[in-house]
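This document starts with one chain, in the form predicted on its own, laid out as structure tokens.
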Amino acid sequence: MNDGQDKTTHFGFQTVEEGAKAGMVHGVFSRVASKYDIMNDLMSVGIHRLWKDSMMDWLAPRPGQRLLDVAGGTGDVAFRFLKRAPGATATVCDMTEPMLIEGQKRAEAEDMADRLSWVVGDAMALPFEDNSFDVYTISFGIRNVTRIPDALREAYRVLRPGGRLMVLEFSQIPNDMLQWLYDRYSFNVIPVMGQIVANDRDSYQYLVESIRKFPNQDTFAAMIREAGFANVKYRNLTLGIAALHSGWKI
């Protein structure tokens, strides 16, 4: 009987113990945790944040609505969720909590207070009920979980019927030539500045190779389809350096 403790799957380019890869996950992302919304916007020159009002934009946050925010790290969509809609609330949910304890220094943090929980939890095993939730969201994190499938899974059990799924995440470019220039610029940039800025080139370093790793636009959104998701479209964004999935739970 297979137990699981044989499989396997990768960190970046490495492959590792399908059992190892969180553990090791969550210490890249406890080693960055307080220079992360740094470099995100050195790695992105800011355009991180359009993407993410890109995100809003389409996700159309309504007063009232319950977000649960996946891997949501220092809370950049879970406040920009709430400044949208008054009287919603926002669940940030990540499994490093050293992520969770930066956003809750954030100014917003404390404003937003009183419709605003932090929880530490897994992707792939969430610590709610069935049908808690109106909008389930999750940004540059899903490339980082061990089984997609099960964390697609997971959000689908937590909406509401008629709740929607919305990720953002890196992709691919289809086309070639600027793939492989922004490639260029990945590899041999990103994990500089990160040992400038986070002196930590490891974990840059591992944050793109994951990037490559991940799934291009249509497989991705098959996976989507195949977790029970309807009406699955995405939309690119910076020429599909990243991309917007959305999909309903029918």
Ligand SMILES: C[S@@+](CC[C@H](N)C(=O)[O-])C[C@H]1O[C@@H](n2cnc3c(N)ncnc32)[C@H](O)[C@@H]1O
Second form
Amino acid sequence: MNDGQDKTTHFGFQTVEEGAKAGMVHGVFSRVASKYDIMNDLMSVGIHRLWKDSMMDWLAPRPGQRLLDVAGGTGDVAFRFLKRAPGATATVCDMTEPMLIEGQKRAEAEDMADRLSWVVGDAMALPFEDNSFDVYTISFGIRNVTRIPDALREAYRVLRPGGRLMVLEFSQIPNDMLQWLYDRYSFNVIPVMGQIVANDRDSYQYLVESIRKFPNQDTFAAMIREAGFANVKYRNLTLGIAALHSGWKI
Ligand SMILES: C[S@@+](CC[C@H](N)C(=O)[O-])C[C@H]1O[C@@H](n2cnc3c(N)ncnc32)[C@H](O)[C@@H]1O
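Complement to the form predicted on its own: the form predicted in complex with the named molecule:
Whole complex next, starting from this chain.
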């Protein structure tokens, strides 16, 4: 019987054993944690902020909602959500504790401390009860998860009926010439920036490779439907460099 131990997956462009991937991803984010926020601004020339604002515009946070932000890292999404929704609460869950620790050092974390909690946990086996959140978000996290269908099933489980999933992730540009140009930027500039700013070329090489391995918009939307979500829709951001996916637990 195959117990799954000999299954393989990808870590960027490398093929690795499934069981090894989470440790490698944890290594990447532990190494980059202290430079994560500044690198995000540099790599995207600040555009990731606009994408996260677009996520909030579509999500339209409401007072009193309970948000679970998985792979929440340094808290960008949770802070934005709480700023827009008085009386809401947010749980930031991430498997890499150094990322959460960086988030807790940010000024917003102190200002909103009474509405925020920080939990170390894996998207594929969330440490939360069924039906316990109104909103589940995951921003630039899901492409790092070893078994994406498991994470989507967990999202469905922890959302209450009527709850909403929203995913922000790099995506595919539906134009070959623009995709080619974007690839030149990603593969030639980002690892060098990673070397200069974070002294870590390999982690940023992984990040750009993982973007290329992630499914396109329609394939990912089908995976979300497969996990049980209804009314699944997506919106491209900046020509499809990134995309927002929304789904509901009915
Ligand atoms: C690129 S960062 C995104 C951080 C934040 N959401 C943002 O948008 O800036 C990806 C995060 O995903 C986390 N992550 C990767 N795989 C995970 C998993 N299986 N469970 C929980 N977190 C995971 C990493 O530790 C890292 O903090």
